[in-house]
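Take a look at this single chain, the form predicted on its own, given in structure tokens.
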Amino acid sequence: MPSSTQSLRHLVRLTDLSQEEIEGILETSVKIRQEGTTTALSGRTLGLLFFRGSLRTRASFEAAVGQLGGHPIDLNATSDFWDLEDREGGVMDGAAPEHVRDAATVLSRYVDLLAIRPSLSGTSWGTDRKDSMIQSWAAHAEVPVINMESALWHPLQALADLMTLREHFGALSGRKLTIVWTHSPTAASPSVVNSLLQATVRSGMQVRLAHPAGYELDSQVLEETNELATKSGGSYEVSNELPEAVDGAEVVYARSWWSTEDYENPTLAASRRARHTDWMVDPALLKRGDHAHLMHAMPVRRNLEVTDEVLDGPESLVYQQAENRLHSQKALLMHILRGAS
């Protein structure tokens, strides 16, 4: 535990840590890819918390703390304790019997960093765009926390896609990414695209955002990626055109998430959905790219989002980029808590 909260470091989002921070933790994952493990984590106790379903954050998480000789505490909100209620000064007489506050300040006792993924309303975009949960475990949890994906951010799947793409082509200023939106009936969160589109302007890359009207990601993230953009010298567009986004592209990213404008209507939303069944990356589309590779952070929606013949085809990083999540999170947790010690 560390000796003071002046030396914590929370993930809560990518740009916690400094881009001379992020080339650490990607050269320290390709080592260990290489190289295989250490016991960097023997004695280290870390608590998982899951308010929402998982699969890949899940068990890679756990079994990179597993592999680095750590013991990870694995506990789900839908089984294991309850909903916790994050408002400052309220009377909690809803459904939630217990405060942020106060799970954060005895986990603390207990482990030496606790990954969190929390619950979304669904109901609220002004709400659920704020990430309270998770900034109120920040701010009162006495070890490090990372952000195992909230409304806004995934920095998870960030590092694993950036590892992935320095795997493939080293160097990634001036090389061109295209983020594809894709229909799907289970649209996610805009957190995945929110965390690579930043990471990879702040890498130089030129990015193409993609997606039809009504998708438009939201304003502040923008607002934030232009100034990234400016200081790396990387770029972004947004296009409304699926297949001249593609044109010219290295990398066709795909990724089906809801539209802000209609987040509590879902039958508004599944009107909207209903009209872009085209979205989809075929065979056909990749080709428009520069050899285009494809990525998508999964689960994907075979022949809905992505036909079979690009998924499992020779252009395809998929599985590259899910076992990368384990490498990278390694590297991540070895980084933060040599930070911590």
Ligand code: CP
The other form holds:
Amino acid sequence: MPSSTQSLRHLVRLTDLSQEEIEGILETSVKIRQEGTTTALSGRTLGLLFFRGSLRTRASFEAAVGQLGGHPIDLNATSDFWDLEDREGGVMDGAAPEHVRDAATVLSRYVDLLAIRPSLSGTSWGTDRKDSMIQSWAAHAEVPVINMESALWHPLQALADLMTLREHFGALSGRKLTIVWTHSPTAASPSVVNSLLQATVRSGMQVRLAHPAGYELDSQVLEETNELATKSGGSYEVSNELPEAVDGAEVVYARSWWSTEDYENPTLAASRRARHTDWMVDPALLKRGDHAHLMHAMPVRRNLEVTDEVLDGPESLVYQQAENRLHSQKALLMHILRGAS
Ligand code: CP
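Let's see the other form, the form predicted in complex with phosphoric acid mono(formamide)ester, since the form predicted on its own is already up.
So here's everything in the complex, that chain up top.
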């Protein structure tokens, strides 16, 4: 899964950054949070293309650029754009009137960076897992490209999650995290969990991934995570048992994701999900941990994924996580655009 064929610094996934770069960005994030902003992006224009909806990513990214003195342009990609072709060399006689190659090249003449949340077909996991749209933007853009959540990766969320974890624990090596699949009728990509799993294992954490059978993560993502664990001293294990998987956890990260086994079939997906309505984080589950905190990337379905008592309780870090999107994205933009100038 290479991120780019170019020497430009794109961020398709968090492992596109070295661990040293991530450490530096996280240190800058904390400094920005404590000391306020700079005008580091003065005179810079950044293009935002959301081909799917967003609350946190859109607002925090626009705010980050504006507060750093830059100018964000949201191209309203969900409503004001047409389909784009990403296959190379074909006859464009389908729905798409423009190729990513041309859109990316033209936009690169107007802006200093492109941030993109690509759409998913929703019809074939084999196709969507290739992340071909974000890869195509990265291959053709002449400015840095940031992935704002594709089928496989959500690097911006993982960066904010690392910042939040470090604010609580300092060094992360050896800390215990359990990622808990939660029941939700809203199909969600495993991108948040893929990025979180790799980021935390790479930081030396001991991660338990708890989900019902049938919700296994992408096998290539897991193979890569094994390699990261070997290098970092971190670890991960998979459990199909709740509540046992939370025993001893210092952080419980709740997240719903779809089963790739019935990706193409909403009826089968709903029927599989309905067998697991007990996969929810409530006070009793959180108490199985070691004074465990709760994390969730949001949006969260209250009293379905996580109870009000836990979400609004003293152990919840969810708003801090959401706030940290702003600080960590500022630090990331400064890092990437410094490299691009
Ligand atoms: N966590 C996250 O990316 O939220 P949005 O989908 O609202 O951007």
